[in-house]
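A lone chain, given as structure tokens: the form predicted on its own.
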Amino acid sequence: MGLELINAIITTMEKLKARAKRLGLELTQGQLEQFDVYYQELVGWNKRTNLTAITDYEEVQIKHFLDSLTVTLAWQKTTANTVIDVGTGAGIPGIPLKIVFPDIKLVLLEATAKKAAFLRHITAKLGLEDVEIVVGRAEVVAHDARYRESFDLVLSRAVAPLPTLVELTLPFCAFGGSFIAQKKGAIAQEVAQAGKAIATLGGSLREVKRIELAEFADERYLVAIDKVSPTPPQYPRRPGMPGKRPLG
């Protein structure tokens, strides 16, 4: 590795550290090194398994890693010890949050076996403990007693429109816990359309928070939904139904 490239990497990681600080997060040198290893493994595996369309070093730091950490702006972490990332793909946002908060117990739910293989590899490579990889569809796994209504915090990023996403995620959320969706673009109509699904699944909309960081030129939001009552046992419906016939 050339000196110029090494200097560029060091500069980029320092930028990540400074940007995280604006979120109230103090990244250690060890955590920065974990993020660097994560990047290297991500782009290496991406050559044979479709994990991400973003491969530029600094873009990954911003659009994947920093974006994941913005979840903390709506995360009431005083009670969030058990976390599930639904439709995690390459581990975003779950793994970046686990790097920064190693005490959380994390479940990464992914339906694609090849992506799950990467998740097993990267969690071992990073030395992350208390991480479980579950391969399956949310509509099925959410009916498993080991996972149903078992998590303080449920996360999902770029998986589905909100009315569908609520049905796929709130069944995992424990009473008193929260679901945070990361969304992009104008979402007022999407949030309004999700009202019936949120109420039906036992949720209550807490806030829609815009991410105010100069690094993101587009509109990015955190939709935070609190779990205020149990999810009826028939939800989520069978695979495919939440997307084909969203509640409401």
Second form
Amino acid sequence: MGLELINAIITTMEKLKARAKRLGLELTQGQLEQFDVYYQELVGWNKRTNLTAITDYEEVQIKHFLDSLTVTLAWQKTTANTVIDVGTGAGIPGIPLKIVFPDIKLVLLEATAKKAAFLRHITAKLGLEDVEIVVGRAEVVAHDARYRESFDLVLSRAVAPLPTLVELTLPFCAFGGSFIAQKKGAIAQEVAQAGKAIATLGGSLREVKRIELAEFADERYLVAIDKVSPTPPQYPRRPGMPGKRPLG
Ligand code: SAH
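Having seen the form predicted on its own, could you now give me the structure of the form predicted in complex with S-adenosyl-L-homocysteine?
After this comes the whole thing, all chains and molecules, with the earlier chain placed first.
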């Protein structure tokens, strides 16, 4: 690597550090290096397996890594020990959060075997402990007693519209836990349309929080839903149904 390139990478790593700091997160040198390895492997694997549309170094730092960390704006860290990321793809937002909070127990759920292969590779390469990779559909895995109603925090980004998404995620949420969805664009109508589904699945809308960071020119929101009663056993319905016929 040329000196110029090394300097450019160090500068960009410093930028991620400064940006994370604005979220109240102090990243160590070791964590910044983990983010750098994550980037290199993601882009390398992306040549063979479709993992991300974004490959520019700084764009990945912002749109994948920093965006993942914004979840902390709606998350009381002290209360979340077990976390599941539903439809994690290449590990977003689960892996960036695991890098910053190494003590969480994390499940990465992904339906596509090729993406799961990358997840196994990258979690080993980063030396992340207490990460379980589950290959399967949320509609099926959420009926498995090992995972059903067992997580303090359920996360999901870019998987489905909210009325569908809550059926794929709230069944994983333990009583007293919560689900945080990362959403882009105008969402008032989507949230309103999900009202019936949220109630049916045992949730209660806590807040819709806009992300106010200069890095994001578009509208980004966190939708936080608390689990206030058990999800009836018939949910989620069989694979495909939550998308085809959303509740409500
Ligand atoms: N969360 C990642 C990936 C978004 S793409 C990110 O924000 O970058 C959506 C991912 O969800 C895909 O990888 C897809 O395979 C997975 N997915 C979609 N429906 C699913 C389901 N029902 N169960 C499990 N994974 C699902």
